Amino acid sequence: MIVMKFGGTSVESAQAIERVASIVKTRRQRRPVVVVSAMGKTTNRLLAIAQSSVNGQREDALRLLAELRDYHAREARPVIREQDWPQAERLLDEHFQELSELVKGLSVLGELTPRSIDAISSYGERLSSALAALAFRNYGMDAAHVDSRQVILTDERHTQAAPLYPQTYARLEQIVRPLAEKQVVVMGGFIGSTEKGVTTTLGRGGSDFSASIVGAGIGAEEIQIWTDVDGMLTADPTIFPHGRRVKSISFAEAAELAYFGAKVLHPATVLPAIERDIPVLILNSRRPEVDGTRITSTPVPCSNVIKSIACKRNITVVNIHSTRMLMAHGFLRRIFEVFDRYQTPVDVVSTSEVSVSLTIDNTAHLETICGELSQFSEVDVERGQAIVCLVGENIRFTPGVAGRAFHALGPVNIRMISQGASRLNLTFVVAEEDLAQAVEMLHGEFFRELDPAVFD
């Protein structure tokens, strides 16, 4: 039994849905459970509609809602059998009637709460999964739709809910696993519900997380994440277009890459998979013949020190200087208490005798944070920075990696340097304008020769 997750671009059109159906059909003997994201940019459109309604533009919101219904009907019609189309139309009518009522209610309330955000944004996956299940029948598969809200149980933190794992795993074992023995099960990613039945979401990008939860719950032999890229690459293709495919990588390396900007994988995806030791594959729905990237608990031996270079743009460096000659007892604790109070995560930290430099990518509360820090320190801020992170299991065993990186970077001014406690990464902060040059230089240094067992 396997889990196959398809992202929004993989189900954005009739042609894309047909492609997905053909991929799933070739793996029918492996008893797939399919998890799909919302079609195209549906979630963004739903949230924009909700915001228009709250802003008093109810008629505009209803017009946009009608356009969204037309989009779903237009793309679903060619891939659904004639005898199943009345069921599809009822499905569309019911869901968009509910959405219309929600939009009207929001215009009266004039407020968009986290609970209402979850309610309205859940419809993308609810629609795409139900329509995909009907479409699969058109391609000779006996498919069953399962509403993810019936099996993915979460806490009540709307827009960023955390799964209740024991209850969720029990329902997946009881409901989804027996069904998948006989039919292709199709579910929506990203969505769940509280134990009281209130709709929740796992946060943006949560469909990958959903797939991993489902895989752990049904005891899948493999979790496949189907995207629009060939797998993980040695560098971000939007920054350095000549990266090579990484055929195999460890869970720990994948998690580091995801945290430091690799967008192929949601950072939380690996957690249930690690717990149950289930391999995760990153595959391309437009090029299903490519083997992709396999993520496992035990890394394949590799002669290269580095597996990949991750990047994060739009980083802000906060430099905090002790107002005393030496850092007083509790100085670091006071600093991080301020960031914690405003729920602002810190990525990279570097310390000296009298100062601390750290990076953040969420500046929503930066002015207030700096105000509080200024009560016991001197603070200055550098915007327009970027993180460059070298990731590889071999970093911990190989001397001189930092020296090679410094030599390669040459004229690029390094603002900060940090090595994680895991010793899987070596992280630099550079000005964003130097990012492309830095990645190119580092790639040339560490990927001049490639181990064919790990790289393609």
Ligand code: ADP
Contents of the next structure:
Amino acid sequence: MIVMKFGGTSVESAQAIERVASIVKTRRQRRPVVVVSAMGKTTNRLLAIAQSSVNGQREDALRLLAELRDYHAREARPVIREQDWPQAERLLDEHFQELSELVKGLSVLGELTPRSIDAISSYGERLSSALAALAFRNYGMDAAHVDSRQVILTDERHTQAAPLYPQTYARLEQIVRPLAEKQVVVMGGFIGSTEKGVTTTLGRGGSDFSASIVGAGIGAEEIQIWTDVDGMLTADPTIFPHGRRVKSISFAEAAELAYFGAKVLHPATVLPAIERDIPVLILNSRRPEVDGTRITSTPVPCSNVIKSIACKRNITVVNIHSTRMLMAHGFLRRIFEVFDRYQTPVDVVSTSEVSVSLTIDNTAHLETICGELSQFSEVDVERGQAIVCLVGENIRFTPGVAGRAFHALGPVNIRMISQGASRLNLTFVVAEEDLAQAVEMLHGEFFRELDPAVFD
Ligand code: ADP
Ligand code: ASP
Ligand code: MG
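Complement to the form predicted on its own: the form predicted together with this ligand:
Time for the whole complex; same chain goes first.
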């Protein structure tokens, strides 16, 4: 059995769905369980609709909803059989009827809670998975749709829910595994439900995570993440377009890259896969003939010191100076308690004798945090920063990596530097306007020569 996950762009149009059907069909012998994301930009659209409703723009929200329905109908129509179309239309009617009731409710309430955000954003995957299952019939596959909310059970942390593993694995084992012996199972990614049956989501980009949970639960031999690039590349293609494909990478390296911004994989994806030692593949649904990237626990030996460069834009640096001359006992604890209280994760930290600098991504509570910090320290904030992270298992065995990076970065002003305890990464903070140049220079330095066993 294998899990095949298709991201938003891979199911964005009739043509894309047709490509997916043909990819799945040629792998039918391996008994695929298919996990799909919402079609195209549907999740963003649903969130925008929810926002308009609570802002009192009810008519706008309903118009956008009608457009979203048209989009789904238009793209699904050519890939669904004549005799199945009434069923598809019923499905669209029901789902969009519910959505318009939700929109009206939100416009009356004027408030968007995490629970209602999940209720609305779940429709993307509910629609795409049901439509994909119908479309597969058109290509001669016997497909069965499973509502992920019946199997992926989570805690109640709406918009960021964590799976309840024992319950979820039990249901995957009882429901999905036997079904997949006979039929092509199609499920929506991203969504789940609490034990009380309330709809939840696993966080943005969470369909990768769903695929890996499903893979672990059914004991899949492989988890395939089909997307719009050839695999994990040596740099983020939106920042540096000349990156090369990394053929093989370890779970630890992939997790680090995902955490520091390589959006191609949701950071939690590797967890269930590691636990059950299931290889994860990243593949291109537009170019299925390319081998992609294979992520496993035992990496292929590599003569390059790093595998890839991840980056994260829109980062804020918080500099905290001790108001006493030296850092007092308990100073760091007090600082981290403040960030913890406001559920604000800290990514990069560096300290000196009298100060601490750290980076955050989520600035929702920044003002309050600074207010509390300034009760025992001096605080200043720098917005518009970026993290650049070199990742590779060889960093820990190779002296002089930081020196090479500094040298390569030449004129770029480095705001912070840090090496994680795993010693798998070397992380810099630079101003966002220097990011593209920094990545280009580092890429030139570390990927001038490529080990052909690992890079394409
Ligand atoms: P999907 O909808 O299939 O889940 P995503 O948009 O979430 O796709 O992830 C794929 C995107 O990740 C690529 O289009 C690319 O722009 C981005 N990306 C960022 N860093 C990397 C990297 N190192 N290698 C490949 N893609 C990357
Ligand atoms: N549709 C969800 C999102 O856009 C989940 C995913 O695509 O992975 O975040
Ligand atoms: Mg994604």
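Residue numbers count along the first chain shown, from 1. Here the structure is a predicted model, which is why all the values come from computation and not from measurement. Rigid core: the largest C-alpha set superposing within 1.5 Å between the two forms.
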item: After fitting the core, residue 62 CA displacement of 2 Å or more between these two forms; value: yes
item: Residue 402 C-alpha relocation of at least 2 Å between these two forms, rigid core basis; value: no
item: Core-superposed C-alpha of residue 50 shifting 2 Å or more between these two forms; value: yes
